[in-house]
Every structure is written in C-alpha cells, then in structure tokens.
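We begin with a single chain expressed as structure tokens, specifically the form predicted alone.
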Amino acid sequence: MKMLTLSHVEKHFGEKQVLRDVSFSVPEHTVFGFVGQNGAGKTTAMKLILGLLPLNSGQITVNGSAVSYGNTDTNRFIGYLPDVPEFYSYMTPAEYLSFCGAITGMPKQEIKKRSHELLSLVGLENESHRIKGFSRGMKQRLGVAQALLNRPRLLICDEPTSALDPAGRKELLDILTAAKKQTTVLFSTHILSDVEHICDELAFLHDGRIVLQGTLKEVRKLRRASDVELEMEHARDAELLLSDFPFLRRQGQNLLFLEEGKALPEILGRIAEEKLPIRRVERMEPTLEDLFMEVIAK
C-alpha cells in the first residue's frame, strides 16, 4: 500500500514557482529519503502534505485520503518532527509526553504505557532531568518520541540530523530505522550519507522538480560504470603506467585513478607483463553524492 502519494503537485509564491509537477509515492513501512539541497523545496512540500499551505495544482493523499488546506482530516495519520523541535523546558520527558497525550485525548493508562515504550525506543527511559538541560541530540530523540505518541501511520522528519554531531546522527538514524516497524518514515535531508545508511527508497528534488527516484539499488544502477583505484608498490611503477596509459590520473605518489574502469584489462595485462608489484586494485562504488552531482549538472 502507498502511505503517501504526491501527484503533479505545483506550488507558487507569487511569481516564484517552488515545486514543479512533483510526483512520487511512499510505500508503507519504509524509510523514504526526500533529498535535495537547501532551498530545493523540501520543507514547502512537507507543509503541503500537512495541509499548512494550499496547492496551486495536483493532489496529495495520505493513507488513501486526500489532503485539503486548513484543518485537514488526514493529519490524524501523521506524526511530525521539525528540524528544530520546541518543548516546555521546565518539564521532564515523561511529563512532556503525558501532556501531549492529554491534549490529544489519549486515555491515561495508554499514555503511561506508550510513553514508556517510546522513551525506551529513543534511549531516554531513565532520564528524569528537565528538558532545558538537554543536548540537541536528546531533544531530537524526544521529538521522535512525541511524533510517534499517537501511533501515526506516517512520520515526517524535516532535516532531523542536520545539526547533530556524528554520534547524535547515528543514534537518531538507528531510531528511525527501528521506527519503520511501527510506521512509514518520510525523511527529508541534504546529507546523502544518511540516505545511504537508512533509506529504502528515495527521490531527488532539484530546482523544484523530481530529477531522480527509485530504490537505492535502482538509483545506483543508473551510473553504469565504477571508477577504479590502483595502488602500486613503487612510485617508479606508477610513472611507467602513466607513460603507457596517459588517461590515468595520479592521486598520490603510488596511487592512480582510472575513470569508469577504462582499459582496465590492458592495464592489468601490462602490470603482469612487467611483473610490477601492486598493493591494491579497488573498484569504487558510486555514491549517491556522485550520482546527484551528475544529475543536477545535466
């Protein structure tokens, strides 16, 4: 089942067109990477999904129901984590979740049970300090717990790792991976390594358009050839190969770079013929960053 679908979505602010014929769908119980540079239109798209902005054209559905501008009924299916979540700083994590549950009308016993589950999920089950003393990473983790409190069918995360240190990023990414057992995750980011780490499918947004989408495997296949690195034992042998194969590029004293694996059999044949000692031959798998830069340069 498709938990979220955008079909031919367009959005203008005056004469400025922010989204241009945007179409993609998010399967249930996946982590879907919504990828683009800062200013690409990701946050605008998410505000449209939440019914906070009116569409100029197109349609958005969540769990099979159409989104409408204003007090849209589809938001009962959605949990939302903004890039900078705000809290009542004088509360503890448990008090804050209890407060949020009471606002939405959850029964007291359900609030208690669900809060314990979620604080355990995000690693805050033993944290009794006030939120005002929390680090940015701890606040992001609490934000995930709050967004999942009402068991949403869709969790929307807007740049959740952009200001975190490496340890905080890893913690949050692990939490989102675990969360897809309970929900579907739309993960907006410009950090492509995060997408490779946790996303099942992705869509690249550039200049308001979807320029590439599919599963990680499908997207990687679009770059047909991989580059190759050759590390020689001696610098003089690297020099010999450079003279015979001028299309090689030197990246270090002993390190050579071969774009898209061109003429690799001939080079290896030359190495065998001359009996040149070699430390390493490595095919470099294309990264999402390589592919994205290729796509936006076209």
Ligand SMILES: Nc1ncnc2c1ncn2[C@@H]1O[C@H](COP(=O)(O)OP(=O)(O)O)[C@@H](O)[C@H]1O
Contents of the next structure:
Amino acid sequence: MKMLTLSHVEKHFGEKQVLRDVSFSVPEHTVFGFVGQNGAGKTTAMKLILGLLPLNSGQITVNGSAVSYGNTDTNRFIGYLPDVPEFYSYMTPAEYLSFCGAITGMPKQEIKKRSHELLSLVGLENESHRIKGFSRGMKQRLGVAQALLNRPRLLICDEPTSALDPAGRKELLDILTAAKKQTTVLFSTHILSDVEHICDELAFLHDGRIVLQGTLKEVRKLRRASDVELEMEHARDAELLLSDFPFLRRQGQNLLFLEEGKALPEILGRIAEEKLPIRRVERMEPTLEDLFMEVIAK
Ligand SMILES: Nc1ncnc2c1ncn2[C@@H]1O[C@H](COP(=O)(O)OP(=O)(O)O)[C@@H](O)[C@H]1O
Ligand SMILES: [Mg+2]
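Right, and the form predicted together with the ligand of this protein, after the form predicted alone?
Below: every chain and molecule of the assembly, starting with the one above.
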C-alpha cells in the first residue's frame, strides 16, 4: 500500500514555477529519500503534503485520503519535523514531550509510556538537562521523538541531517531506520551518502522536476556499466597493455583505468596469454553522486 502519492503536482509562486509535474509515491514502512540540491523545491513539496500551501494542479493523497489546502484532515496521519525545529528551551526533553502530548489531548498514562519509548529510541532517555544546552543533533533527535508522539503513519523530516556533524548524522540516520518499523519515513536531503545508507527508495528532484526515482538498486542500474581499475605488478606490463589497447587510460606507473569495463575479456585474455602478473582488478562501484552528476549535466 502507498502511504503517500503525489500525482502531477504543479506549484508556482507568481511567475516562478517551482514544481513541474511532480509524481511519486511512497510505499508503507519504507524510508524514502527525497533528494535535491538547495532550491530544488523539497520544502515546498513537503508544505504541499501538509496542506500548508495550495497547489496549482495535481493531487496529493496521504494514507489514501486527498490532501486539501488549509486545515487538512490528512495531517492526523502525519508527524512533521521542519528544517529548523523550535522548542521551549527551558524544558527538559521529557517535559517537552508531555507538553506536546497534553496539547494534542493524549491521556496522561499514554504520554508517559510513549515518551519513555521515544526518548529511548532517540537516545535521550537519561537526559534531564534543559533543551537550552542541547547540541543540534540532540535537538533533531528530540524533534523526531516529538514528531512520532502521536504514532503517525507518515513521518516527514525536512533535511534532518543537514546541519549535523558526521557522528550526529549517523545517529539520526540510525533512528530513522529504526522508526521504519512503526511508521513510513519521508526525509529530504542533499547529502547523497545519507540516501545510500538508509533509503529503500528515492526520488531525485532537480529544478522542480523528478529526474530519477525508484529503489536504490533500480536507480544504480540506470548508470552506465561501471569502470574498472587494473593494477599490474610491473610498469612495463602496463605499457604493453596500453600499446595493445590504446583506449586504456594510465593512472599511475602500474595502474590502468578502463572506462565502462569495455573489452575487459579481451584484455584479460591478453594478460593470460602473456602470463603478466596482476596486482588487482577492481570494478568501481558507481556512487549515487556520480549518477546524479551525470543526470544534472544533461
Ligand atoms: N513563498 C515563496 N515565494 C516565492 N518563492 C519561493 C517561496 N518559497 C520557496 N520559493 C522558491 O522556490 C524554490 C524552491 O524552494 P524550496 O522548496 O525551499 O527548496 P529546497 O527546500 O529544495 O531547498 C526556491 O527557488 C525558492 O526561492
Ligand atoms: Mg528546504
């Protein structure tokens, strides 16, 4: 079942067209990466999903119900962590969650139980200091806990890792992965390694359009065949191969580079014929970064 679907969504601010025919859907209990550079339109799309902005055409459904602009009913399914979350900084994490639970009418016992579960999920269960002194990472983690308080079916996080250091990012990504058991996660990012680490599926928004989407595996397959590095034991053998196969590129004394692995069997055949000692043959796993650079360059 699809937890979220955008179909043919268009959004402009005055003359400025920000989203053009954006369609994608997010399956239940997955982590979905919404990827794009700054200004691509990620936050705008998230605000449309939350009914905070009107769309110009197209349709959005959350958990099967249509989103309408304004006080949309579908928000009862959603937990949202904005890009710059604000907290009451004089409260402790537990006080903050109790406060948030109370204003949404959660019963006291339920608040207590849920806060305990969530604070341990985000690694803040022993934190009794006020939010005031928290690092950015701690604040983001508390933000995730708050967004999950009402057991949303869809958790939307806007660039939750962007302002964090590598350790903080890793912690947050682990939490989003763990959250997948209880909800569906849509998060935006411009950091491609985040996507490679935790996403089941992704959509890449570029200049207001979805230019790539699918599972990580599908998206990786779209890339041309991977390059191969060939490291010879002796420099003279590298030279020999270069003269036979002029399309090889030399990258060091003994190191050759074969674009897209072209003619690899022939080259290996020649190596076997001459019994040339090899140090290493390696297929270079293409990164998402490479792929996106290719797509953007088109
Ligand atoms: N309220 C607005 N009025 C006019 N332009 C806007 C408004 N909000 C966003 N934009 C423009 O829309 C584009 C996409 O912005 P945004 O959705 O914030 O991108 P992202 O979150 O991917 O960085 C940007 O060019 C931004 O300047
Ligand atoms: Mg944004």
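Since we're looking at a predicted model, the values are computed, not measured. Each form is matched to the other, and the largest set of C-alpha atoms that superpose within 1.5 Å is called the rigid core. Residue numbers count along the first chain shown, from 1.
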_Core superposed first: is there a CA shift of 2 Å or greater at I60 between the two forms?_
no
*Under a superposition restricted to the rigid core, does G252 display a Cα displacement of 2 angstroms or more between the two forms?*
yes
*Once everything's superposed on the core, is H29 shifted 2 Å or more at the Cα between the two forms?*
no
*Rigid-core fit: what Cα movement does R279 have between the two forms, in Å to one decimal?*
3.3
